[in-house]
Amino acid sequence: MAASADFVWKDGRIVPWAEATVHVSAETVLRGANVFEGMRAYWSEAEKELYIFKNKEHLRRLRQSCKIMRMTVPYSDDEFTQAFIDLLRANKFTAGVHFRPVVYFGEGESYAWKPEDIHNGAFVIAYSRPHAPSIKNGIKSCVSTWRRNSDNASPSRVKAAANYHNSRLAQVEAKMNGFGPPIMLNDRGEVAESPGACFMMVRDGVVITPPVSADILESITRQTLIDLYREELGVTVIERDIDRTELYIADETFFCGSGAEVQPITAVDHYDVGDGKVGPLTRRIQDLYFDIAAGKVDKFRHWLTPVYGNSRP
């Protein structure tokens, strides 16, 4: 069953889930003409508080995607932030949440972009999403036969719904073949990312990840982990192209993203990664990331936006 909740924020109002609709003739329906963010909020049981993780950074990336797509963002960052808080409160979440702000083209002229020619709208959906069970023990991945979107065709830098048809092809293929999320190569044959998360690996104690020019999303989680590895764990991180065969001799591999969080990969194309178990540098960054997101590390509380404040659920 698809995830759902009691309420949705749509075009400035909190509405019941079933009433959050757009017309079938809207460009967002016919052509996937929307951009979005995948965001997380983490529950602190000790504080009875829900924390939105890196709200400012997500809103900045949403506006970058809108700029490339020539979309007019109909709300300010402050208005979006209040919308997130209002929606999460309305749904009375007291556990981990995944939520998605979406800016979309509605009814109007085909391929129009000016507000006077086509409706520019926004909505936010949210639903409970605990850690996946595979976070603990890892997944078995593969290299997809489908290539990642090229920047000169359908740029992965833009978090647009239409780009995820490419992701769907790769994800379904991997699932039919008995794997978890696959690793996708770009049109140059180098490692890009998964259908919905960035990729990192460890070789000889060094963390390696493809550069932002490798046809990947400019991931907020990816940059967060790079910073934490370097500044908190004292681990060297290198951003460079990764060959396919490096996947088979890596010591550790994992995906990272707001949805995927820090997802260990224990095998690729039936090759064990390292000893086939979750590696130590993966586990260390995973533990630190989750502690920060739940408000347990004072140094990084500026990354968090509290939802309830004095209004406890």
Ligand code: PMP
Given for the second form:
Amino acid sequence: MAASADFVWKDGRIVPWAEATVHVSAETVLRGANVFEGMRAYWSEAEKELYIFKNKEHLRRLRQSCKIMRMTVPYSDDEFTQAFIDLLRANKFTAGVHFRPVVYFGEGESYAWKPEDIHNGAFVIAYSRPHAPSIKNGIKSCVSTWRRNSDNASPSRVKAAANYHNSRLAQVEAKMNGFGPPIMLNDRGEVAESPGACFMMVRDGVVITPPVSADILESITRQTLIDLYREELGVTVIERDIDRTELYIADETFFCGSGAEVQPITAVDHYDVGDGKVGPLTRRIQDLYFDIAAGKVDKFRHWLTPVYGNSRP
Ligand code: PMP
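So that was the form predicted on its own. Now I'd like the form predicted together with this ligand, please.
Zooming out: every chain and molecule, the one shown earlier first.
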């Protein structure tokens, strides 16, 4: 677990880490009744600036998750953005950060009440989080025996904490069997996603990724990479179902997500992916993604929200 930061933003205030508590009787504790986002901010050493990546898109998805769950969102987008900036500044981060805004059902509320009768809260926690060492040389994955949550049961499109019990079953099983994060199939037996990231593969120079109707989270990184492949690298991207056996003959495979970033996969179920090394289209998109996130590509600086006010014009 990452080391804790000094401060948390909770229900409109910056509070010391130890004081950001919720009572054990709260529905968020008892039933995991909350919806959240996982976001990153990237440090630019050249500008001494911290950049929140795709803030607007994350807030939009938070609202969509809350809408599906019939939860009201207690703050405006501007209030949330200010909360992120205040929190990141308070913690004085000068390196990569992962942070998590959470909308939760608090004390004295019942999750079964009508939405307008529930008073919910929000908090934001942030951790220092450098790139995982494995993004350089890749991980070995497997196909999970656990199926991804289906849309008519516990929709994967919603970033709800409770969905991550499904993720955990898959993640822990894979780890016990000696693998990194697994690939989960959906109820139809097609590739969905990993417990905490989306999936992409390359076959014959074409990037292929499951559609948003494959029981996946509508990942912001996934859409970012689709756009960058098409518009910046001139690579064709197809959104279609992926069969299990395609994983075994793919040229390249990787996971993508705000936390996972671009995580190469070099083997699936003990089959080497391509030649068993990180492939060229994976490496190119990884380099471009990191350059953009750190503010190095002018064309995409509108994707970034500066935290300290030091950014160059
Ligand atoms: N799927 C799941 C289950 C996830 O938890 C995440 C991480 N938020 C993703 C996909 C990737 O989504 P994003 O690119 O928006 O972070």
